[in-house]
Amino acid sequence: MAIDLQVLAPEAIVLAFVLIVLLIHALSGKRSATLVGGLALLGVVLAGAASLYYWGDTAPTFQGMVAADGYGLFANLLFLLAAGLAILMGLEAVRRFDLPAEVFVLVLIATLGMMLLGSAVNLVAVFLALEILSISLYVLTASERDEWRSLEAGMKYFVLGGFASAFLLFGIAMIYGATGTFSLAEIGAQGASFAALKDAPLLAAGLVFVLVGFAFKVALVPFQMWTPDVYEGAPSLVTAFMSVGAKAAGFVALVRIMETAFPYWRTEWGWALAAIAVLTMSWGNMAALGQRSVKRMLAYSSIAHAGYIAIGLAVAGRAGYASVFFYLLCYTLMNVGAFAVILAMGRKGALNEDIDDYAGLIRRKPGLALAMALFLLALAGIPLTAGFLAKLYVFSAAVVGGYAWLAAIALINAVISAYYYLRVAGRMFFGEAPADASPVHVSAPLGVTLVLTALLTVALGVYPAPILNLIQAAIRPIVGF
């Protein structure tokens, strides 16, 4: 069989950075933290410049396992925007925090994951892609080796993840063993002959495992108890990278499962996850509300994001599609955007994370406050900013689809959760700054960082209209429209 080696041309430059990273560092020493960090950067926009080189529909090679099509490459496109901004802030974090340069490299490899999860057709691939998605997560959240809140958080994520994988891997046999394949389309095609669920029991077992595992992987009610401690134990730059990418990735998977090989039960597991939508929104929402710690406060608002973009998975089709990519890309710049700030506050030692360490922020660092108040009001739907129009498109896309009731509540949510939102911002303007306050510094790499997603949080709220065609057009092999 013929293999187009050109369907993984981006992943192969990831890879290939894995390796120069490694031993550029191997031979420069600790004092190679920037260089590798500059190589890593750079790996990351030559595999975007690849992506979009090769856009276009091709045939699924490498035995059927993955394929280059518009989705694979636009999600590549949403994972390495993640990746370099957190290589951007690691950049600082290194130095700052005192981590070791190997973070670049994990990062590259959880990416190399993301890419792989994105293009995958078939099961097996799927499930290798997760796993070193996740292992180089369980790494990265442990990095902080002389931090005992991050190694603990390390163990955390590691333990439950392998219960999820498990439960992943089970519900893929299940499958395999109800139809005889690992290939999505295979499944899809004899899974049609099935009316209902009770005439596959074993597959509808399966897809239901293969959803639990996926659940806990992007934080969905009741698989999410483990993501306000690891967020929070793990340094901020991981956490920023991890409350994005592998969110993303993990939506991004599930939808091409979920449409390609389960299109026939499209009624049943759409419910199922608009009840799990509504569940994931407001425990999420009402855990953030009691909050201190600005950084535990965004863990909890990640699992009701993960709500909000569960609604356009509930309702599939082009417009709930479109609506779970738009989200993650708006999601990805807001969040990202508040960590740098999270980031820019703190120092070894000494993290900043309490809300009263906010407070007065506008008389201290007014730019940095400013670039706050913009990410925390776009999180909380507010317009003229990305997460307002990502927001009314999720909210469409279920009052079109049916689920209007889905999308009252979903608008509920958004006004509680502005007011954990709003505090923070209330604090950075009316509180008094406290006596002991430590001196704020924005590095260059933070500033780039803060500046490139606000202004994107602000042009994507103003003129989307670039960004929807491409997504349009990117979701058509899914949709087959």
The other form holds:
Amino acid sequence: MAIDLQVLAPEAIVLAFVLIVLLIHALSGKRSATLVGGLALLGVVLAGAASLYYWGDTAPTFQGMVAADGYGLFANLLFLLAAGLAILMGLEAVRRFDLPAEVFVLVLIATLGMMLLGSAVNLVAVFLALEILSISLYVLTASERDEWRSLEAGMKYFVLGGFASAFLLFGIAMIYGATGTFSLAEIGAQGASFAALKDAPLLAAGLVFVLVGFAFKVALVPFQMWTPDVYEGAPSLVTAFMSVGAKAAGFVALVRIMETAFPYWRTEWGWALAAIAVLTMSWGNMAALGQRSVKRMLAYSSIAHAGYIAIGLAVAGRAGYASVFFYLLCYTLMNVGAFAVILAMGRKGALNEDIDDYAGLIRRKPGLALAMALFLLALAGIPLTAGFLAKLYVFSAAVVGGYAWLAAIALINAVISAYYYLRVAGRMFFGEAPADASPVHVSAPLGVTLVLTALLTVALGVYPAPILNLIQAAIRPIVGF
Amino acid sequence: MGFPLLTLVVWLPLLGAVLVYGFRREQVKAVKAWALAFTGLTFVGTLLLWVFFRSGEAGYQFVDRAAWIPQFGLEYALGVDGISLFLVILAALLFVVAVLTSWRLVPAEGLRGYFALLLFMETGVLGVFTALDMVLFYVFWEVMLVPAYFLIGRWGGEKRVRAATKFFIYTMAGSALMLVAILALGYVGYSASGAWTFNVAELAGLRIPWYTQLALFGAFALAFAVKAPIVPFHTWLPDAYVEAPTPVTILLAGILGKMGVYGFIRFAIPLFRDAAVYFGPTIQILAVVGVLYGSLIALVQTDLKRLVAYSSLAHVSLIVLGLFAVNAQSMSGAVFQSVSHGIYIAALFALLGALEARKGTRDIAAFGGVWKAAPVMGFFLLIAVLASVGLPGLNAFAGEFVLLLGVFKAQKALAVLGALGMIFGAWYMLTLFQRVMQGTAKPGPLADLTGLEKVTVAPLLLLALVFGVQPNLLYRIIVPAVEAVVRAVASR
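Pass me the form predicted together with the partner chain as well; I've looked at the form predicted on its own already.
What follows is the entire complex, opening with the chain shown before.
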């Protein structure tokens, strides 16, 4: 079997830039953050271009470890978007919060992990990719080295993430024990002969363990406990990156694994995921209601969003998976936007994450307040924003898939979420600015991030038709034509 | 798609919103002038709809259609018929009134944002009354909440933030299930024809299984019952009406409540005919409760705005009572009364706002003998009050009489109870008038209406008179469209 490097060109580009950036950083000394960040951004853009260039190539490569199909390539674009936005924000964050420039390297490595995870068609490759991703995220979380809560968050994430990896590995081992293969396609082919879960207890147990491992990574209830602390403790740029990027990678991989290796048990895991979705969105929203810290509120809300996305996965099929992809894209834009605002509000020693710090923002910094209002409304799912169509897509998939009750529960949840999003928006517009409010500064990289995410949030909310076509084409390798 | 007049009318205010927000902070005069220009132009546009409307036809006119999100079968589709035409015109008129009543009320600080939000809201409201694609309808329905929330929360009274949040969450909660129902309805259509569509005209012909109808009607009715509102979903109303700044109260009472009424007659009743007939009596009983409850509570109010807010609850409940009698007469009366209630309630709230601005209080006891000091205001308020109590020759009579006649044909007891509301109405409104305008004057000067206020309110009162004397101006366009609905329900 030939090793066709071309197929992995986007990943190869990212890897090359990891090395280049490391080298430049080492050579150029301490004050190179902008140069290093710029180079990292260039790498992301080039990898994106390569992904588009090789669109549609479906050859599996590296002994059937990864497949560079349309599905993987679209996932690449999603991850690279998240990475690009994170690096853009990082250009500011590194200076403002005195983070090490290695942050850019770690973001690139994590992105590489995501991309491999998106194209992995073998459980060993899945595990390796997930570890590449996770380990860089542990370090990223703790990257604000002189900040106590950042270090604690990194530690917590590392320990619990390690557990999750162990569960996943155990699950993979059981699946191997049952089928004698790591290849998703072969597991799918063998499993087709089992009619019920009880016919293949080892395989079923393996599936459960794999699900648990991923549920940890994408923060589904009851494996979400780490999320609020880690999301709050990590530097905002890292939180933004992992709340969208790592979550997307987890779901993208999960879709491929479930659909390729376990299609014959679709009803069973469909119901399990539906139940998990209900718990996840309800728990996330309830917990977010009481938060005073805007960042922590967004952390809990991100659990709720994972719940909405899980609905698409539970529904499965063409509409279900496409809705997962679309939701991930929209969520990336609006959540990164919201975190960019949080980043803009804070500076070293004064993070300004309390809801009262946002009071009267419309009079202090109207542009920033308007952008935040847009992101919050989008997260709440108000029409003419990407958030609404993302929910509409998931809910319509649910209705068509016979899960109308799930859509109804999700919508009631969306109403609850509107309450806490509105609370922040209301405080920005109706509140009186605190007398000792520090001036808010929005620099060029943050400004670009905000404008870009805001424009795309509206554009996707008003006219998503071209992107929807792209997504429907991308999931074809998974569900057929 | 010929000249897209309707599209123009709907989106013109949004264009205005962007423009107005683009001004510099100090350009107060320009902001006001442009806001007025855009609402005025939109109003003229809606009048053109009336001019070119082919009366006597039941179907949609000025239809603009384009593909929007073909993957979901979503369409950008607008149109008006005899049911929506006057609601569209009323909405556009009331936004002009709202801009004029805002003229001196809103401080220069934040003025751009205020008028931008108002114009944004106008696009939302006009969209609700013209959307023919149900998802598009939902989009307008929800998005309209955003400017309303910020308008109430920023420029309202003392407990404004609470009232704004309550309004937003109640309405959103009410309509949440409607979205699922819309999707489910689309799916029923898809199962029947193999193609996705959310076009209301195409879905109206569907045969929907009984239990599905019950569920879907329930979800729709909940959304519209909150908005109208119908007892017991009305608790947000007094808070929002009272706390909102006067121009927004005018819009809430004059047109936003009508979105609920409109939703029933456009969607809930024709789409789920069996369920509408099945649930009809229940909703009618709730409506009668609303009439009596609203009237009785209005009787004991000491706050000007709160009194009229509860009167509005009673009046809208009467409209709902007429709707669910489902005959051509009662429903035509209901549509007519929706428009006419919008006219006199706007005049009432504008005048109460003027009173409040002068005295700095809404307490009825603080007023008295106002007529002597402000005869024009007294005269205007008298006409508005008489319109509200349904004096023959004014518009409410022309609506309520036909409506009650229609209800009486089928359900005599309900009609009698509903008519009781009119008697109570005469009682509390005339008491209000007497206590404010007559008797001994309370200390403190009280200026009469300014030229601007006269110009704002006079046209509304004139309209109340014109439509009262000549109701056929409206009925000849409303009746054919309503008859089509009634026929469809009868043919189920």
